[in-house]
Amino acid sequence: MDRWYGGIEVGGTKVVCAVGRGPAEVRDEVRFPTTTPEETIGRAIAFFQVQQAAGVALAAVGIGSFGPVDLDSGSPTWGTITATPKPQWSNADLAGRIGRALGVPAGFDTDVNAAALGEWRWGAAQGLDNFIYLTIGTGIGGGGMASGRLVHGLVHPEMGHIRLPHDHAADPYPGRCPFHGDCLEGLASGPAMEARWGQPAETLPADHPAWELEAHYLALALVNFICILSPQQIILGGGVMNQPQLFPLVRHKVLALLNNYIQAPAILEEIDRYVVPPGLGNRAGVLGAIALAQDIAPDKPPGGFDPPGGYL
């Protein structure tokens, strides 16, 4: 089998950029930082076609990018971001662009709907119909599955600009959300930390007590996502999630907050295996975005793929 499958994820501080066929199967990967748009794609653009000239025949690419996005496929400015906060990238072209220099078929969803399909297809998720995918750290998104379809809608999901309990004299940090100020992403996300407490998240000491309120934060939103969802899993992503105490913190809040009301043995017994990271680490974006790739690509091998029966 000669054919391969371009994945790109685009994030807000970083793109990765990969061929291959899934997770034992990466023949090139790139990272670089996003920059401007046109030096961005360019140098996404550049690295497939490198690829193509030294004889790959690639199929079909996937793009998984920060958002808003449209997805609608019947509107003119299907694959472009749309009003985002990051400087120079509104109305941005992605998937027009990269499919016309590559000539090759565009797949095109939110970062995290592309990395929740990667896990569904080969990480933490496979088997299950439904379930939810959160990345915590420049931003906030999630994604996910209903009925075993990536869930889309009148747009797309926008999981990480719920609104929260915030009670301003435990926390009297404003939230940096420029639309919503203390949205979950205005308060929770590594941004957001780094702004509240004066240093990047990550070299916070585990006793921080940062960590017992981001765990706060983020149990707040899985029990609203649980409540309205009744997602079977939940995976978190995200470099903000890199810290080992606090996947405890967040299960143990999660069941508090509950209070039991959810008679699930899933959450009252193996709430270790229920609230979990991505099965493909850092990988999960590109690999999803793969498997997008996969999933439009024209001609698929004998047996094919299996793809998300549609989506929502």
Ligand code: ADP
Contents of the next structure:
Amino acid sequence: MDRWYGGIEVGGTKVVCAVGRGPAEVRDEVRFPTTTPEETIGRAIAFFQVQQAAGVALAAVGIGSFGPVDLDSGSPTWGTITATPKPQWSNADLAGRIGRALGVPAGFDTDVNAAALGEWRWGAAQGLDNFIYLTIGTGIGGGGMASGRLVHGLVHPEMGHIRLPHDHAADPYPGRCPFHGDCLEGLASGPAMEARWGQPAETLPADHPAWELEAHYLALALVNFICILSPQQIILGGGVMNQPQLFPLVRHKVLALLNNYIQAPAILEEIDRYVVPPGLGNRAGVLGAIALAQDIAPDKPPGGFDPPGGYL
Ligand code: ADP
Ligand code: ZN
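Switch from the form predicted on its own, shown above, to the form predicted in complex with ligand ADP and output its structure.
Complete assembly follows, chain above in first position.
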């Protein structure tokens, strides 16, 4: 049977929807801005309904969303965004509503776990059991796999909200996280860069000191994640990482901060392959959402990843 899968990446700034089976088989894709939940979710549903009306047999839909989200399959609020500072989005129901509207099972995870799953299946993390995927965009978030499974836990990791040393003399910007001020996201997200420098990050020239400072905060965070999780690879995605000059800066600072303590050739000799952009580029999230859909579809394709506890 001609079965297709829907993927939805819900970001703080934009949404990407696609119908496909993998990177080489995407039959339709759309991007639009994240506005109100009503309008945004309605637009996503409409995209897939048009496909269904044209005869596309959707077997399941997968959703990777900015958080915090409820991933507890036993919870009455599973599939919703919980207490987000993003206006109007608190308690927005994504998975239940979209699954019902399309009449298919819905898989649900964080945007970064979805992207990690996509990278594991088709991108930079193929064959790895332990790795992390970070997005540096409207917010900062991290997901990934530990021992071959997507990391969930009590709620889900919140790698964007770790605390870092903040030298107020060198960087007087106080940070913009509504919960913590100068956590990683408060200091280094795209909107934090825009607030600190008075112009959108994408308009800052490649030799602007903003990038050195950004790389400093990202490297501090990466060193913490390396020490805590011992990942085999770190994938850095999200809008801010569209600046290619950031990668060598971050790698250099990671090596300097670790100071030869972790004796792993992957870090000491092959840092260029250790801290990497997504193999799937800016489609990691939406392709990962398609992978989530494949894994919860009633008759999933061979070789699929078994999500612990399921997603329904
Ligand atoms: P979302 O958070 O919705 O997934 P993105 O990952 O694209 O979306 O993140 C949006 C943020 O990334 C914005 O703050 C924007 O200023 C920043 N950004 C987008 N493109 C670039 C770029 N080329 N260089 C630097 N920053 C960028
Ligand atoms: Zn925070």
